[in-house]
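Take a look at this single chain, the form predicted alone, given in structure tokens.
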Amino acid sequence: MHADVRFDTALPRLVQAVREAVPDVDFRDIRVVRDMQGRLFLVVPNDWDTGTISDLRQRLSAALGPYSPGEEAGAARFNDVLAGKELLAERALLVWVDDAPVHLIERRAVGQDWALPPEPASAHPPRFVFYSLKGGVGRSTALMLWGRHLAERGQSVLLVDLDLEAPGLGAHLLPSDGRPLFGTLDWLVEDLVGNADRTPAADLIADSPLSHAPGLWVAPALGAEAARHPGNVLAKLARAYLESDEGAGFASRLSRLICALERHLSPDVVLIDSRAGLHESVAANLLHLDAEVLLFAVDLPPTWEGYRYLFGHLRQLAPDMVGGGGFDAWRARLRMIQARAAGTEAEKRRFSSSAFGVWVDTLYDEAPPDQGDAFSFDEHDEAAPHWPLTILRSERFEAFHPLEQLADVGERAIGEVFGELFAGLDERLLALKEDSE
């Protein structure tokens, strides 16, 4: 029994067992594979001896105990592996070990998306995820409020609601008669049985009296047909995650509802409200969508922890498959957001700092910020993903229902709490617009 071998050690255990057995292997020329119970297996290059590949699993089985799949088990040739030499080309993550850059596939039973790196994505409108580790930091609210503030300067704005779990978008901005037939996740649940064009794009959208102006679109994950079942909802969440039928995940059939949901709507902007946390599913939005990701912290370690946590696993993803305009425009795409935050300058100032000693550590390159291209930045860089558009705190809207107590909240106060998000996100959507052109 090998008890001191844990999930985190099992991968170095397994590096120094390769490197004792094979001194000068190069890792680029071989693949891990972690199966969906975290067990470990290695195959290697067609031209490796048969001698040396028995050794190599007595090696792996004693250095990596219940992390191998066995004795005779833990090692072959690409050539004796189902997927042969297409293992080279498949998607993986890309985990240092010291200064061995071990190519990791990973086999999911759930979460699979979150090991494949970014696609090129097909010509849309600009995209804003709002994302957040922890609800109540005022994420969704801020987005019904730029996306109202947008409506009424003559935009046309798409909010989606992907936060599946605890929907709100469709309570806070459209009247229980003025909800569409159904939502996002009747949309995925009828698509996973090919049943998606009988759910039309139209049936999934209700324009929101939130704003004057019209231009106000919201597509909530639960429509009209939801409160006449409601029942049938949790049945629902149990399945929209799943792959469907021929083997598309959930990051490409969602890929597929924003797509369908534009070509219907020509929106000029699309905000989409994520589930917070780690769950599977906040791979699609956070990696998926072709979007830009507002990161909403506020300052305490267990928010810093966990971005730490999701960060680390993004750095993972290898810098050479990321696609849209390589991995820098890729982290570029990412920007902090500082919620309930009293205003001053030096608590900015060290949520600032909080934030950057986790960019630090994960997104940003080892290289100085003067230094060729890296992408790394000073601490006190105001144009730095880790430098914060600042929300701030307010009762006026704590438990706050758009619908109802917007005209008593007042647009003062609304501009003193969200000015100075909604002008940075103003200008980004504007570059975005010009760089479109």
Second form
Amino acid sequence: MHADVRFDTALPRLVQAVREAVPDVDFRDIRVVRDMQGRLFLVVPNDWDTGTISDLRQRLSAALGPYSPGEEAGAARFNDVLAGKELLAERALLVWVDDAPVHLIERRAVGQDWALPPEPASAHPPRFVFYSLKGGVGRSTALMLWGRHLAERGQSVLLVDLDLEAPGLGAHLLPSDGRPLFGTLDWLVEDLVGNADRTPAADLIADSPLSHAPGLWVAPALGAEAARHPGNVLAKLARAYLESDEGAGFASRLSRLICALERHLSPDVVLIDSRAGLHESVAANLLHLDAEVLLFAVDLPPTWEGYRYLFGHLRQLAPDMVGGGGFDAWRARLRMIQARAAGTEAEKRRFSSSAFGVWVDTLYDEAPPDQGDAFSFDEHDEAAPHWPLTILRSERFEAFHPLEQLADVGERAIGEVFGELFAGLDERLLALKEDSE
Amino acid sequence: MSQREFPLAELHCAFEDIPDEVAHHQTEPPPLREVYVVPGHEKALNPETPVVVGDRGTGKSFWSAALNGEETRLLIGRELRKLRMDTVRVSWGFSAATDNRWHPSRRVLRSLRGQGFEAEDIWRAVLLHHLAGACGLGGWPAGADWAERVRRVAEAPELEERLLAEAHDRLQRLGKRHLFVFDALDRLGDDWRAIRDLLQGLLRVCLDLRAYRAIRTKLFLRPDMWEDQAVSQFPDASKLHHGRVLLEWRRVDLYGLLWHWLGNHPGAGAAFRDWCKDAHGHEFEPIRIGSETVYAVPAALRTDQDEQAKLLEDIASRYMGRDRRRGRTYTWLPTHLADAKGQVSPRSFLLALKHAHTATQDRLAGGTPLLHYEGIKQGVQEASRIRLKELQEDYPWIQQVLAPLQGMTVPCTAKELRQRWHAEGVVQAISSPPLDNAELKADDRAYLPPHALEYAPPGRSPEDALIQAVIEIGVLSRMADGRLNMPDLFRVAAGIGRRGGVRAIR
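Would you mind giving the form predicted together with its partner chain, to go alongside the form predicted alone above?
Expanding to the full complex; the earlier chain stays at the top.
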């Protein structure tokens, strides 16, 4: 009976059904395809006999109910499906159902980038993605002020606004008569119709007066043209994340945009303001930009619940992870940022304990007693990605408009609130530059 | 400027000479050159601080003995001038000593209580005995035994109070303070009931004497004894609570101790001090005490993390791997030696370095760095075994508590711990002394089970009380999400794994 099959229980039921039909099954030899609606389809080795397959189909249909594509279609050999043996080489998530490593191929209507491991990237300047699970934690403020901090120390810095639904960098950092013609959203829309070449990087970037030294460059989400056509912005948003005609997904289109900006400007460092939450577009920022990823958080239950969902998905990418240095290197590039902190040591230890609780269940490797080389850290290890850099809570930076209020706030206040973050990020930036030399 | 050679050969000796013995036990003052006056311990050493709480190995006995020694006290006074040690006389109020010269021993205390003497009278007799001698007071039975002295206090409270007031007046006229140091208080009795009774009496006396400003008392206490609610259930106990100081070793204090060791080593000291001066611009200050010279670690190398890290990089790998992502050695070392409360024992820190040095030499003899990250990892593992042994001296039940946990993974739930302990009958086993514990018999102490087991509130299982006891001694921590974690320091030695969300396929 399949009275109570749900999305969450469908895969375990499939595993159980397969085990019953083929007790000595090796799950590494088979693939499960989850279609756009969430139905599960099994692809098995060519040497499985017809009797076994028809037995499997019946069992799967009974076990999966609404999550089965039907008794005639639930299972097939590699030779009998369109993709054939190539399916085995296709990127899959690794989902453990008890001790069965299930290779799951995701067919999604949206958010396909979440199921793809990152590609190796060609050389580019250090990139830092600023991400938060929820808004209102001071993520953009931290990005703007660190960008300014770097520019005033002689670096050429590019700030990119990818918070397309809630753009902020343009309005915060550029006077209304100092905007570039277009924004990153415009480029993404033009790119869909093959018009990106006519939207050159030079038209997407302007210099911000927030820094006294030159070199604080901003690529806002929207430019001067949007001010003339405000009614079109939502229509553009509806298209921004689509695949191009050639089949390039959002992540790959976004990478091209960032590369184009970097080619034009040759900045020393690129800071990217990501959208908050678990939106489909976030995958590109966290996985596919070959960036250091700063994960902003306040120590509250909703934050950790959200990060648990996020990391719980990302851990499934593990086996196929590529890119600079593999999965370990990718995980080591994540770093928690403790926002709105009171600044006590006890509070920081509590934060690291909360973060550790999530990391240890998701993105850390299982570590045997002798430690070995597992990617795993202890609860209060300052080198761990879950150990935070801390930003203090301060009213001065609430509803903060830097262009107007920076002079009132003063350098000392910035140092007090953001000092630890800047020092930690400066160190990491330096390390990245040393590594690339 | 001529480039000085890094004193490699000398430092080899200095690391090899780090002593292996587990801790300072005697009431003898430590050798002068081994006394590093820790900046963070100023409050603990202050004669005005009545209660100092410290874990096993944080230096309770060390400082007790150093305060009691003439020269070592002088050294403390030279470095911490605000404490005005020159005006202080010190006596033992209690210690591990059993010669009954300064105070009754555990066995004598048992006998005194058997004769029906009150704890308060016992302690008043101890104080008065010293004061009478030091201040030359008449009327005190100095030549008698402890039973006779205590009887005098019990039977003649008026005499006792008069003598006390007289001693106080004389001390004040001389501008002196008399400090009584109480250490090894877990040796007061054979069981928790006796210890609690004597400790509570002592605390009452200390509180009563607060008004005599020239008579000071200082108790060095284990955290589990201090947390024991049953001890402090009397009026005004909270006054002592407010004044209590924790004996902790911050990261800078640990490294300061290392520089002190290297800078005062008979063979390597001069070369190391010259190196610090020439390569880093930090000069050790010579302090002459009697016929000896102690070299005080320069301020920047005591308190400045950046300066300490720079100096460490001359000696040790900068990062804990070829990959900087494993962290800087400077922070990695104390982090990986920390217990669940974040505390590091100085002994395990120095021993980790000693073993790191040996392990490094085994791998790449004669080369640099002196301490390679692989060697440091080995050193930390060795230190974790030593730390467990250290703990075991105070908490002899700890091995029985950890043994059934082998093979499990942390973080875990309380339920998992309860089940494993229950299956092995751990609570029953540790509630009474083990019959065949040779190590314990060699020690002059009675077996004490976790005190929380005796006072488990109704409705709480003994296993839950045991969890609480293990948390109090820093072997487990309760995480923000309620699960229990064991720091690497103990986890690795106990054969426990750490859970993870990522598994490799076979």
